[in-house]
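One chain comes next, on its own, written out as structure tokens in the form predicted alone.
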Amino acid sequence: MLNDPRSHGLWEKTAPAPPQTVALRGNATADVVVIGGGYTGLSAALHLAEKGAKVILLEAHEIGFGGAGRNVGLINGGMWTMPSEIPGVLGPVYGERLLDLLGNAPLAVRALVEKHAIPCEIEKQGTLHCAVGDKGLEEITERCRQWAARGADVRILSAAETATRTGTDVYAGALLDMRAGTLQPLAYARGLAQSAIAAGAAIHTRSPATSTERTGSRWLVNTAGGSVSADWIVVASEFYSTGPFEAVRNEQVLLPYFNFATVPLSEEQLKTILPERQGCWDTKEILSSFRMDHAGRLVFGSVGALRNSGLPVHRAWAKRALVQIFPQLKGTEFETEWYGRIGMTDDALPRFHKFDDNVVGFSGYNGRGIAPGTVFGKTVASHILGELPEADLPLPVSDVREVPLRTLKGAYYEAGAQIAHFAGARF
């Protein structure tokens, strides 16, 4: 995408062609604009319309251009913060609509995706949290026991049934999450745009917005090649925010995060090695992360931005740690790498933003986009179709407040990421 093959990788070459777009040229009107072409912005421009909605969608580069295209693809239930913990942040209320909205999350997924018949590789096994020592293994133990609790479809498995589904011996456990799976992210991307477009949403890429002003009662929001009157503005552009909404960005420190895919095992390897077709994760600090796609490609993964002297270090890292998780792969090659940015909040926690009057959004997703945007893009709708009031939101109305030191951070954890992968050995 935009020339440059380590920004999407193995996403872009598998996914289906994105429907086609053009950029905004002249005035256009509707009832709501929607700024930003990832999950949340696609599924609220997708419910808006089904609705009956006039929706414009306007996005600055490409649609799943930001993190959308480039994650794991891993559809998980809740935040990485352990959901006792919610509540004593949110308060008692939007606490529990917080998760119970998120932990159903990764269902609605599947339903739409269902519905809408999205080609985007998707798996229904599962996830494994996997437990990195007897430290990683109470970790996911009470995360098993709180989520267990509400009545969440999930459980530990020993480490002897953790290696037959892995097909690696150096975890002392994992939590199965059915709730949860895998896609091909930026196929869903794709596949929900189409969906929006067939309902009668209107989606321009290359088209950024510059500025907004009010007129009358209505918003304009203006590109370089257009204008667009609404009455409602969506901002679904996270941390890719620029120009009138950059306060999103400034918000949240910028985490990278790399994945490498192998060329295609063998029907061998195939058979020990995620035979099920979990998606996996682990619990280090400095995390990894792998998963199967369709053509059987492992996705191998951890914290760090290939470029500079990143790009050698965690390539040789990737070689070195995948063999000694997989001694089976000696040998393997990687026919793709690339990487993007996640952007984590003070808190881990998402937030919702009121900008101005009918200028809402939601944002902060914290690495967890693909489940949490879909249905917050369904909310955001929903509030402004009328049918839940603002008392009624999953999250209060926050204010945009900027990380203090946040390009600082954002540097601490690329070079951090970088010395820890340089150092060696992985467990």
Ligand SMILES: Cc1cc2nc3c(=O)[nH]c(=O)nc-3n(C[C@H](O)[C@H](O)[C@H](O)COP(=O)(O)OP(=O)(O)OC[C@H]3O[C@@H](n4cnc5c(N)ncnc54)[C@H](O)[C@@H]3O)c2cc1C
The other form holds:
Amino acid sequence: MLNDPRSHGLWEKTAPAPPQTVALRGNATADVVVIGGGYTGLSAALHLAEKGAKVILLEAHEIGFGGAGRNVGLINGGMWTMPSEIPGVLGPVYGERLLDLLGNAPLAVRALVEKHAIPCEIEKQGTLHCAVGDKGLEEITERCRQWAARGADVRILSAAETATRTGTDVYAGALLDMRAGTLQPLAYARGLAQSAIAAGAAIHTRSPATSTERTGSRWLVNTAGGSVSADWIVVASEFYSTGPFEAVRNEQVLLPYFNFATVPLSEEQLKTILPERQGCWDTKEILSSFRMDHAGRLVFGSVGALRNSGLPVHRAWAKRALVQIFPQLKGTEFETEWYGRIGMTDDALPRFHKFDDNVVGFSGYNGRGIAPGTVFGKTVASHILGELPEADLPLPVSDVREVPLRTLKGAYYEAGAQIAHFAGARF
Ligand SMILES: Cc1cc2nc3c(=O)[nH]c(=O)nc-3n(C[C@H](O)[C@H](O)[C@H](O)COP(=O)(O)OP(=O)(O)OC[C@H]3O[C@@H](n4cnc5c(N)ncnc54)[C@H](O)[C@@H]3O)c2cc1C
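Would you generate the structure of this protein in the form predicted in complex with this ligand, following the form predicted alone above?
Next comes the full complex, and the chain you just saw is listed first.
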């Protein structure tokens, strides 16, 4: 992908090959044209095609080029926002709907992976939200209480239990969420693409949508090599949007996030570190995450961009912090490194936009898009198929609003992470 080892790192190295696709040439017609080949667009295309709709998906680069091919692979339940706060922001009706949908979304991912036999290293032993100090413990305890009250399979682990499951004693406890898990993110995207094609969808890569126009009651989406005429447009280009729906990007602030993957660990190391393979992240403001891939590589990440002066700073930090957390990894080399762009909305919640008649899309996943993208893709498909009226969607229609000072805020996150990692203290 892109010939840039720092874009998709480990995932490009270990994902099965993508399905064969070509760029759009000439003029085509469809019921629905989907813009974007990440989880949202691929899930929408798959669910539409399964119900007999004629779908053409346009991807600017390659399948999984955006967040889908670069992320940590944590299949999370819910968003960052505490469950109790969501009805306050969206109102009780949408709040409850969103909580239900996103709380169960990791299970929907598992079901889809199983149904289509997608080879994506899926792990079902849950995730651990690891508490740093008393403040962290308070936060996860409250989060656990709120999810448990909603019937979720969650519980708090003591510091000792956390140490046994993670292989480090630096945490004061952890929230074990058994709904959640991990997967190989690019393999999942490629598997969704394969399944969508098998269901009858057409996918054109290297085909950025450059403009849209109304032609009678239909839409025309143009690319450099051709156009697609369709009744509906699904906008699924999220934070990597370019072209006609770039505004989606402008309503989010950039939070860069990097990952380093070690060489495969030894049998001895694997006995102590994540023996059950939960995916983990911590409660720090500049958070860190770690998880294992199938071959036993530890993927260790945090906030920051691996470019310019950030590259040596974050590299040095990652080496120091890894050994601070896992002294048993002293001398272990990193094999790959990569980073990507997370988009953060001002209230940390996703959006449903109706850009025009029959032009719709979900976006704004705030670094938690594997499960939400999958279920929002299915939701938008149901809406287009007439199974889910607008009034029953999990989010209200909202206008696209550019975040004030977004460039400055993004630069602040990037510089802030660099300063914090340069200063180096972790706990
Ligand atoms: C470093 C990092 C770590 C993350 N960690 C996690 C995690 O652990 N768990 C989790 O759930 N989420 C995580 N996320 C977030 C997750 O990756 C995203 O939320 C998810 O990929 C969104 O899926 P999507 O399909 O909506 O968008 P994307 O995956 O970003 O796909 C959008 C696609 O649209 C294409 N596109 C853009 N413009 C056009 C155009 N004009 N024409 C055609 N195509 C276009 C892009 O090329 C891109 O491929 C992380 C993200 C990053 C960057």
